[in-house]
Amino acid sequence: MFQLLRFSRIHKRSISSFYELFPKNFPNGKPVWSIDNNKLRKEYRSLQSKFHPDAIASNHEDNDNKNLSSLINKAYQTLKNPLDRSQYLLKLIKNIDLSNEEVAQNLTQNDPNLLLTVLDVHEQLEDIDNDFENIKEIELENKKRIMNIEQNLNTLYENQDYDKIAKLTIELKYWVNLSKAIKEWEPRVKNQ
């Protein structure tokens, strides 16, 4: 009980990041690019089973746990996610908020072919009538985009290359983006 108060009190205090909800991965509690997901995970659970409202007694700070449980949720969904996490980082390190679509727009603006492969892929998607060879193909070839980029990512963060960075992470929402459409994908009915 005597953990659960420490740790309570110290973050009723304002934090400055994210990562400092997770000490066991982020001892110094500065923002990092490459997190170890499954350690992240672990130390989630542990987190919860302390402060999670329906895992603790009721008492005075039921407010206080259920806000750092909320939190602590929170936290962990975004720095697990190498999308979101990104996003957070450039919103953290340099003020670059890509939530605004604006400053999405400007930076890509440089890069047309970009969003015509995009464009492209997502037509692929959509002419596709009950040929599940060409998802899983499509699936596939998005898988390995995405994974290139989160290597590519992983280098330019060692760099500090915020610029490139910013467009690689806008980059990552288009594929992350048709990911979710590709899950989302149901054949046409052909007329009759």
Contents of the next structure:
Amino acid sequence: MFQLLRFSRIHKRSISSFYELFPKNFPNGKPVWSIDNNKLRKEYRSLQSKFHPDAIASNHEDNDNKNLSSLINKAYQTLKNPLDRSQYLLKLIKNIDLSNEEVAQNLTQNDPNLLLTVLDVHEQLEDIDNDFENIKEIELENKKRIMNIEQNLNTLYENQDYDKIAKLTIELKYWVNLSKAIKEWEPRVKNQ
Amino acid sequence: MFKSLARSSIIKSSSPLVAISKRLYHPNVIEHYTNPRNVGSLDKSQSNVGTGLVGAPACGDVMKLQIQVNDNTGIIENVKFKTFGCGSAIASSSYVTELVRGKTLEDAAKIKNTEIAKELSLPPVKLHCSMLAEDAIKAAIRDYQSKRKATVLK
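If the one shown is the form predicted on its own, what is the structure of the form predicted together with its partner chain?
Every component of the complex follows; first up is the chain already shown.
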């Protein structure tokens, strides 16, 4: 019990990045791009089994644990997802905030080729009535695109080329949005 | 994409999702979102059609806005848009198509994002959606003008 309390207090006071919450995965707590998703999930689960409010029957420090549990959750969701992780790293390391439209706009300058491709695929998706084969094709194509970007990010992070990383992360956001649109797609009902 | 969304919101208008979105969005946004005006495309190869394509890189939204201009009068006679993005971005572009139809290019170029944001009561975090719509109409006008210059010079 004391150990748990100490853990939660230490981390609430001094955490400087999400990486520090997962000492088994990141022993020195330094922010890195490459992560082992399985290993991270394992540590996340073991942490939540200690700190999740449901896992502790009665506890005077319920609120502390609740906060820590939700912090661990937020950290895990951010680190496991390549887009979120890259956005987080850019903010953390270079103070580049891609959620700010002005910042992001300055980096991309409305790249016309990218926008044309994005629009084109969205329109293709929109034109599909109920052909699941076509949806699968678009989905596969998009997965390849996303994987490709993630691989490029590996190299760019190794070389610490943050300007290119920022641009590629913005592009990734467009394709992740597309994959959401693909998930939301539903066959068109006839006579409409 | 938003066609299907719009459809589902109309059909399931009593669903909890819409009830929630009603609390988050101003009625004018909901109205344009569920019943967007001037959705579609114009033939961009036509010499009197100007196309504006803009993106919101932080959100990952794209907006295409097209105007068809009367070469003699300089009046925007037809306008279409397609926006793949959030409700505010769709509503902003839908509203801007209503604003520019029948206007001269000169007047259309004067439209400010604040006008759009006011009509739709956009909250500060969504102001960039109205800026996107302003950028889109400006880009469409520029595209038309550069095409026209090219034809006049021939």
